[in-house]
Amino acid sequence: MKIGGQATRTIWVEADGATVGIIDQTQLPHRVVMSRLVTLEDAARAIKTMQVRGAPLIGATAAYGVCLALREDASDENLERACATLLATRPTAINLKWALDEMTAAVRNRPRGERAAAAYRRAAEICDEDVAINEAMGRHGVRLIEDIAANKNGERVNILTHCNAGWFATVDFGTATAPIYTAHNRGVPLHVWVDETRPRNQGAALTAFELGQEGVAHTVIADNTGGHLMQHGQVDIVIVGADRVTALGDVCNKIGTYLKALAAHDNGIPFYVALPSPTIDFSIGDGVAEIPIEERAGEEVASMRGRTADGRIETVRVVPDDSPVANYAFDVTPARLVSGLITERGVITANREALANAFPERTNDATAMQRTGTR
């Protein structure tokens, strides 16, 4: 996708061939910063502090947090330490986890020496494979669009979206965002609504810059007019990203997701999810109750950040000092208010059969997990 017109991934290898480009995500909409990540200290840190965020991503990120920490040292200790320091960063994406694990899987039984080399070929991988990923999304998921598109003689196809699952979750192209881009480069007329997300906007300091930044039309809403609009007949879709889904097919995503599921389901608008596998848990089943939920400073809901008039970037405080607060940064919708499940190998149903049938290895590997007790 593109920043300026120039084609940029969220995270790349540096022209020194070890450290670790991003953008870090916590300067958007209004300064573009690029910053350097050089040991596993400052990838956990970028993941904490939500420099980088999205599910793929921080899987990705995790990934480049292992070569940095093999590059200094490629012992199993201190591939054990990396590997719990990075997976301490964030409870609830399921893909940091992912990573981790794929990382280990390809350097543990190799000589001390060839480590380092290794777990960077991986983490490339993993790069790579998650745009394929997405772009496979895009061309699945953007039938509902043309279908919608057909069924509207041509009328411009209203969608909504909720946080970011964009480009800027991944390592290019996106989730949620995946159908979006392709029906945008086929010409089919559209135009999203997009939720502010707080308390930390990802909605509107992100999903609204890389929407402009490739030309969708695109406006900016509060958080709870998703629901006056399906009721108007101004949402004919709502397509959202994951954090993890279970086996069942309940989906953990950015607090607020499980009401526009609600409001989708009582309006009778579809209402659909874009994931990639490494997003799927199948090591659980009921969402509500076994998925741990971050819980996040209460500073980002008491507070907001933006640009004043002059230019200055500041953060003011909107809640009274005394005011305690509570931030829950993630909620869970069940199964039955999703109308599919939009994955690389096709548009399914949210259930544990088509979850299996789609990915038949993911459920072995879990099975297997289970029954040696390394969950």
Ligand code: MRU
Second form
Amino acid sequence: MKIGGQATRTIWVEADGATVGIIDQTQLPHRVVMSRLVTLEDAARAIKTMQVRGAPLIGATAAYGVCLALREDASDENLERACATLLATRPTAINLKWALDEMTAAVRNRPRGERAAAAYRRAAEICDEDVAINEAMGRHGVRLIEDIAANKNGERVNILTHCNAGWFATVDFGTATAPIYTAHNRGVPLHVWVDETRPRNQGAALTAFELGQEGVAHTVIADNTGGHLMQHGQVDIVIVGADRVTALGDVCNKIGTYLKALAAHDNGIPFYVALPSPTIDFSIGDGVAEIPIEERAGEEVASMRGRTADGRIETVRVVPDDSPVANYAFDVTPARLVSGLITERGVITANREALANAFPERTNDATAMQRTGTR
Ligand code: MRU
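Cool, the form predicted alone is there; where's the form predicted in complex with the ligand?
Up next: the whole complex, starting with the chain shown before.
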């Protein structure tokens, strides 16, 4: 996708062939700052502080974190240390564990002298696969938007999205935004309602920025606006991303997603989730009971960061000094509220059978499948 008209990915290997470039997402939308990861610790810090975020990009960054660690020391002990350090950064997005498992499998049985090069190759593949998956989701999901457009006689299709499941959450193209960009590129008239997504404002800062760069019509709304818009016929479809989807089709995504699903259900509005297969966790069934929900520092809720009229970036407190604050980063939308899952293999029902049929190679672990049960 483009920044200032220039095609850019969110993560890349620098010209030295070893260090890793990222866009520091904590600086957006006011500044575009590129940052360089040199060590494992840099990669872990970038994920933890959300310089990079979004399930697929967390996975890609972790993959390069393993490369940076093996470049220094390719021993088994250092591989284990790298995976443990990276896995501890953020608990909810399953793409992190998936990427670390992929990296371990790619290097484990090789002589030490070959491990770093093999790691860089696999990390690059993970990035390219992410882009290909997102493009495929775009091709499948665009039909949902085109079908709505066909019934609106040229009127624009209104899509509501939450958080940033766009280009910035992935290596390129995005998950929830993939059908949107595909429809936009095909000339389908559309407009996106962008939830601001407190406390970190990924919608206001990132989704609005990237839609603007691509010339997609959009409006940023306060998080609690969606229900009102749905009641007044202003939303045709909701498309969100996911940080983890269980074997039964429960969807864990940014806090507030569940409330949008309830409002969509009450108003008969289709609610779709776009997810790449590395986001599926076939080892668990009941998302509410089993997915670990990240709790982040209360400071993120108690304060707001933004640009002052004279151009300074400032953080201000918006909560009384003595008030306790809670900051749950994700929630779970039960499968029954999900109209369908947009995957790289097609749009499928959010249930165990459809997921297992679409991704049979991921469900080989009979023990895991047994444990997930049915509902
Ligand atoms: O805390 P974040 O910004 O890493 O969370 C990301 C999300 O929840 C996104 O909405 C998204 O759907 C998952 S990444 C495609």
